[in-house]
Each structure stands twice: as structure tokens, then as C-alpha cells.
Amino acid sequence: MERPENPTCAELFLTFAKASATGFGGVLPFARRMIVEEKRWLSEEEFADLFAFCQFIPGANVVNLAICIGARYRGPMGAIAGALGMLVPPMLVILLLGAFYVQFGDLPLAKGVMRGLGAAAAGLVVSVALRLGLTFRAKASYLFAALAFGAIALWRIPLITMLAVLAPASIGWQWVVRRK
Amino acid sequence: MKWDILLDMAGYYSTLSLICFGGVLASMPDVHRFIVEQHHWMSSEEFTRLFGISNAAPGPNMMVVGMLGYQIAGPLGAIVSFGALSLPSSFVAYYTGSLWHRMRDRPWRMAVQAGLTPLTVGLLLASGYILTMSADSNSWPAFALTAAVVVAAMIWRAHPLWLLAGGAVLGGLGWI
């Protein structure tokens, strides 16, 4: 796949502000729909293990993944430009909501289409992991997935705990397959 | 007073903007202890409601804690409680992201990283199953749309806005 050119400030600050103001329910899904599909900054692999690394580290993980693709291309003014681009849309808007919400949070339309849009949203977020699962390579990725899952779904583990375990257990599963 | 409350919400959520691994929905539990019980500036149910349209909006997860800080103190609470939560963070993803790059060819690099997608596929799995069993509980229709939305999202690469409209109108007309 050809490379684009490496994006400006004033379109990294547009594209992460177009998913984020676009991006009802998590802005995952139009993010990554916006870097791998339309841009073509990132292929769907590097996008899957950078997104990793998001998660990873402490903080919103759409925000920490506008900061390092924008710092990529363009340093700490790319950086910038990215983060404001995922902040400052959501913030008008959750300053409108908050106006809206007192004055017409109880109507029974507006409720109902709540009601619709988390559960579309929900789908969106289980469409969006089962998507990045069909690049994992080793069938042994699956099970650490599932017990990630379990751990935080089912068995309601917290995070960090599980983290604690988990992580150095994938990690040197990893190490040790990569060795031989 | 009201700048008691401002700083109390910047010293707290500067802190979790700093220990809240796997993004804020998995943190909301120690949103709700820092808000409801330690301090009562707000119901449990309306905690739970403010939560419910924050994720119906655009933005990132993170934006409830704006929303609830709007609730608690006004523009200025929201905006003081976004900044916090977003600014520690921004500072730790700039610097190790640019190092994880530069290291990108380092076996050990490449281990961690390989290692560590898994968890990050089960975790958002875990979100999205958390998300169906909220908004879902105790109505097919709202859980057949769930299925529906991702299988057209799978299969067909259906754009999300064209799913959550969707999802806005056949609960607008009140059949979820």
C-alpha cells in the first residue's frame, strides 16, 4: 500500500478533531477507520500494536494515540495538534450537553434514543476488538486475550492486578517463542 | 467554596489521569467513590445517567468526567476536570511514545508489544461486553441491534455514524 505524505499539524488537528466529533460511542472505531482506511498513516498491524501501547500507558487511550502519531510526524507541535484535535470538539460539546441535559434530560424521546445509541455503540466496541483479534499470528494470543477478558468481564479482577500477572506472562510467552 | 471543589477535582483527577491504565471507563468505579461517597456533590442515579449520555455523545470515553464535572460546578468544573484528567497523561504519552518508536526494531521491543496486544484485544472485548450488559440489560430488541451493529460492522465495514443513526432512530421511535 503507498505511503501518503507526511501529514501537516493543521491536518493532523483536523483529522483527530473529525473523529472525535464524529466518534459517538468511542472514537476508536472512526479513528482507526480514518488513520488505516482513508489517510493510510498507520496499516492495520501498526495501528493494532500501537494502539497496544496506548492502552498501556496511563490516560485516554484515543488522546495518547493522537499524541504519538502526531509527535511522529511533526515533534511536539504534531503532538499538540493532535491532542487539542481529540479535546477540544468533545469539550463544546459536553458544554452544550451539559446546558441541554438540565433542561431536557427527562423527555421520553430523548431517552429512547439514548437507549439506541449505547446499544449501537456497544456493538461498535465489540466489532472493534474482534477486528484487531484477527491480526494476532500465534494461536496462543487468543488465550491470553480470553484471560484478559475473563479477568475484567466475568471475574471483575482489577485492572491492574491483572496487568500485574498477565502482562509479563504474554510478554515472555513472547520471548521465549521469538528466541527459538 | 466553589474553588474547594475545583481544587479538590484537579488534585484527583491529575493523580488518576496518572494511574488509570486501560483509559477511563475502566477507572469510573473510583470516579464514583471520589464524587458519590467521599464528597455527595451528586446521587448515585445521577451519576449513572450523566454516565449513560456521555457515552451516547461524541468524544472519548473520558468526557463523562467533563460531564459530571459540569454538573458539580459548571463550564468551569468541566473544563477544569478535563484538563486535569488529560494533561499528566499527554505529558507521559509524548515521551515514551517517541522512545517506543525509536526502539521499534529491539527484540525486546518487539515482544512487549507482541505480548501485550492480546491483553489489549481482551480488555476492549471486556468494555464492549460491559457496555451490551448496561445498555442491553433486559431487552432483546436492544440486544438483537447490538448483534446487528456488529455484524454489520464486520462483515459489510458499514461507516459507525450509519450505525448509530440507526440505532438513535429505532430508539427515538421507541422500539428499544
Given for the second form:
Amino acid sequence: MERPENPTCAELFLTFAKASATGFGGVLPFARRMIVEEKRWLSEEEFADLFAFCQFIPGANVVNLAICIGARYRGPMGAIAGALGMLVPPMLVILLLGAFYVQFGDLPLAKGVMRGLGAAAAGLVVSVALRLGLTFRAKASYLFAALAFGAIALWRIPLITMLAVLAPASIGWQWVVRRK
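Show the same protein again, this time as the form predicted on its own rather than the form predicted in complex with its partner chain.
So it's only the chain below, everything else dropped.
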């Protein structure tokens, strides 16, 4: 895959602003498509690895991703441009929706819209998880993903406990597999 020139801070800002503005309720699918398919800033595998890292550090995963990509290409100013691109458009939308909700939130139509948006966001998250799953080559990766899902969604194990157990186990597994 031929890489384009390093993006400018303005391009970083505008790309992440577009992703955050179009991805209401689920920015990750839009950000992945722009970063991997359109801009070709990262390969599918690099994206999966970087996003996995961004899930372990504090903060919103996609904002962390924008900061990491911005820093990779333009240093601290790129990190700021990526973060602002991810944060400014949704902040403006939230302010407008908040004002709308204060005025009309009790109406049945407004409640229905909010339920529909929640369902759409959940579908987007599942679609990205499935697409990221295609980048895994080892069947054990699916096992660890299933265990993480079961630990949190089914058995209600706290996230920090699940991470404390499964993160070292999956890292250890990959270490053993790659040594062979």
C-alpha cells in the first residue's frame, strides 16, 4: 500500500472533524474508513493495533486514536489538531441538541428519535468490531475477544478486573506464539 504524504495539521483537523460530525453515536466506523481506506494513513493492521492501544489508555478511545495519529505525523501540534477535530463538532452538536431536548424532550417523537439513535449507534459499534475481527489471524484472538465480551456483558465482571486477567493472558499468548 503506497502511503500519501504526511498530512498537515489542517488536514488532520478536517479529517477528524468530518469523522466526528458524520459519526453521530458511533464515530469509529467513519474514522476507520477515512484513516485506512480513504487517506491510507494506516493499514488495517496498524489501525487495529493502535486502536487496541487507545482502548487501554484513559479517555475516549477515538479521541485517543486521533491524538496518537496526529502525534505520529505532526508531533504535539498534530495531536492537538486531531483532538480538536474530534471534539469541536460533537461539542457544538451536543450544545444544540441539549437546547432542543430542554424544549422538546418530553414529546413522544423526541423520545423515539433518541431510542432510534441509540440502536443505530449500537449497530455501528458491532459492525466495526466485526470488521476489526477480520484482521485477526490467530483463532486465539477470537477466544480472548469472546472471553472479554462474556466477562463484561454476561458475567458482569468489572472492566478493570477483566483487563487485569485477560490483557496479560492475551499478551503472553501472543508472545509464546510469535516465539515459535
